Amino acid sequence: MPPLLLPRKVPLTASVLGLGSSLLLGFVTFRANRLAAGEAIRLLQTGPCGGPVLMAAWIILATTSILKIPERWVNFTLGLLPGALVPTALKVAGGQAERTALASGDIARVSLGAAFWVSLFAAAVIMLDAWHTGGLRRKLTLFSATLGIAVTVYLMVSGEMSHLSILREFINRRERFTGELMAHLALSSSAVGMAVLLGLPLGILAHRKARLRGGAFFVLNTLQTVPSLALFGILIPLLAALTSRFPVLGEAGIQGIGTAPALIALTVYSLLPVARNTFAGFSSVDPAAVDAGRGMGMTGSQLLVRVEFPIASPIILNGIRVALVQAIGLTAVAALIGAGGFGVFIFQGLGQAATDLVLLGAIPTNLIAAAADALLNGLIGVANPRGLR
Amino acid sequence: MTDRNRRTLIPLAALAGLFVLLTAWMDPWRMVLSTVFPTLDKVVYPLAPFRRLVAEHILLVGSSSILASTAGLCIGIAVTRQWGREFLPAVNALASMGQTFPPVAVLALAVPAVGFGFKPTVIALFLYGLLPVLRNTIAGLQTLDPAVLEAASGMGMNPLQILTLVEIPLALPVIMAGVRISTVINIGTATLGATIGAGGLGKPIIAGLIGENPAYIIEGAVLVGLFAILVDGVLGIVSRDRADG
């Protein structure tokens, strides 16, 4: 008799979680109110049909992952079914929520629980390991993927999850949501945008002259490892200070609180990574190009500007792509110091023991994070010059 | 020990004893700070003597840090053998998608999830902590030649041995430099547990900002700078004395 079972061991692993923690554990929080301490509701209690829908999915994504059947079977399952269960899972909490706020009135509130965020995670594992295996399922798992994300986004933006306390976190302050986004993005993309136009001379400094390469990278190694809370309080006396002894800095605008420690803090912690990596993709540049590009004539901001900055600049991109991230995770930080962005959610929950005003801090932080980790990415690859792909 | 750690020896003890100091003694700061502010009434953090707040600063981040080592070594260990090459794959996109999640992110997520105070700031720092010592325990094992596990399973050792007596000796420098990245930014991140009731030298910086007390500030930003510096420096030296042993 041929062997019945194949275990494919990560979405087998994946699934099993899936299933473990949407029979054990809440999916959704119940909270009369919405400081209220909440009441986990597992998958199987909530509304009538979401929650066998969902478990038989994770049912059927374990089955398939175990039993040896023909592989067009396994990647039509596992490259379609993880997209669409997760705007199913939302639709479950949503759908809960709906009917809490008809029974129970405006002022309860139901969240997202700990089986949605373990699914997620599952779900998230199995489209992975499908994009690595390649092939159909990699393509089916590209098409739900999208698919699913589509859907998702339509279920936020409609008003049908309207009653999940996120959302409600959110409507309340839409208008507050805007701005710190906008604060957000203004203050990390200013703070690298400093940060290139003095890291990439001071790189290239590094790599021409070699004397001054060991104490630029020290010092810059050393300020990037004191703590971000640290480097910011530290500049509020000193700009307090300075602002005082020279009045006209505090007309332009400059106090110790707020935007100009941050941009400065940040700005600093932005600078390794460019300048590292500036000196980093200039000494990869073979002497023999260099050589090449003189022969032919080039002066030395031609060969800088056409020989050597194209052929360094995928590693320049990588540098901006690291300093970029860490510095959309710490303006997070800056909100301690009166700078905005979406810190001020997150800390303003943490000081309510408001989980879902955290949630509306740290969602959109790790997604704009996430998104500029994938734009530079995306540039990095274009800009690799056409000669060395 | 090598020539480089020689001469990062000397500044690193002067740093030491100049943490120890001020850690210990509070005099140095009442007078410093009472001639730069003299306008405020009280200079120095008064709620608790800053050797109490070093002590919970270590224990956050030591503990953290010695499990998220330990995790992250087995896991990179795991996912390099042949019964786990499978996980290869999904575990390092997780590792490199979880490095795009900020820290203090991933610490105010703790907070739901376990509530406030020094356990969900521990394993905050854990997962977060978990993923550089992963990836270049990954890094380190899966770059060796494979010539030498070659030699080595040719003189007889079996794959145990492999992996104690030759795999993990040759990898260790990027696995050092993994659990260095992570206590550092593990420091910087216990800082940040002070707003969730965690302690640590935090607390002075975050009494500072809400008391606008600048001399409160300057003593936790002082201290927990120094100490990163100074932890920063060692577990440099540590992981080139690996590199050369």
Given for the second form:
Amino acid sequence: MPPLLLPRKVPLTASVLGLGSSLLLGFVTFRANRLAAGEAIRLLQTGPCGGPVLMAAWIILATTSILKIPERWVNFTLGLLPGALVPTALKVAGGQAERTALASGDIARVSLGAAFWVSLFAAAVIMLDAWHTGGLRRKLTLFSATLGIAVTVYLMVSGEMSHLSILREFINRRERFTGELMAHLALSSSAVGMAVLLGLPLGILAHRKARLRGGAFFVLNTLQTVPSLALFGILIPLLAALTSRFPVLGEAGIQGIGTAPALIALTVYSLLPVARNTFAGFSSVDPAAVDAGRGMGMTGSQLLVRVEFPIASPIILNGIRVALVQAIGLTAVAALIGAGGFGVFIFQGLGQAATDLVLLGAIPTNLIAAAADALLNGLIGVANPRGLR
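After the form predicted in complex with its partner chain, can we look at the form predicted on its own?
The text that comes after this line covers the one chain and nothing more.
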């Protein structure tokens, strides 16, 4: 290999992917109206400034990823440039949407195209690789990502992207969006909270009582294999029969459709990761640590609180993390039975063949799941006892 070349596989592959998609795929899609067939507009067709700037950024990233240059410049380029791509791409797309609205009227729609989403994915891959590289590159990536988020929020609040179809869908449903956001968060967090209340003692009992272990995890594993729609379908007639037999349940707000069956189903799905990780966490405790606690005169409850639980807590939190991310995603499906949440927009969009309405529900769901995952991962790092780090 020539000495001038030093390929860095991950950023190079992502840069080539971003560059290729920008050249070959549509960056935005123009529609004469909300439901009309779309016409792809490539990046270099979006205007004299934004398109070439983004293309140049991808070329710089690809060149930096393959050439043998000082590591300091590599760190600055791969650490700073990907975070700037996202707000720049949104600015370009928003400008194209505004020009389209002026030329074709407010009924016309401009949606984000395949090249935008592929470029977003490629930039995220480079940023993740830079984060795992550590050192100066990680610090620059954190700074760039924070600044990019701030600029993106400013672009949205200032109205510079208000002509994009997905933002117009949001503006038309702003009040309902807030309500569905609250419903989505309340339902998913309540289900995981109930799973923690039930799963923690169940996991501890499974650790203490070997005879209980097999039956409990067999039932939980079996319930986990039931498709969500099938479980919703089973719960609807059961709850309807119960409310018919006991009217007091209906007066309490429990019905065959709506929040009640969704909450029960989501709790059932969240139980397995919480209980299994609780069992695994307590099983990972070194018996010597327990014996040392007994030797110091600790009671069973003191051993549980002061020795076993602190050591097991990172594994337990990891189970809660899995349950929460899973519940956030499944809550979108619960909209089919009237439970609310962002699934309302997803299924409305599917029924109307309105892609941007689908994205209005899908994107926030994914962002909330990613935020929950990051938050719980941070808590896991804090909860890990110093002596075990």
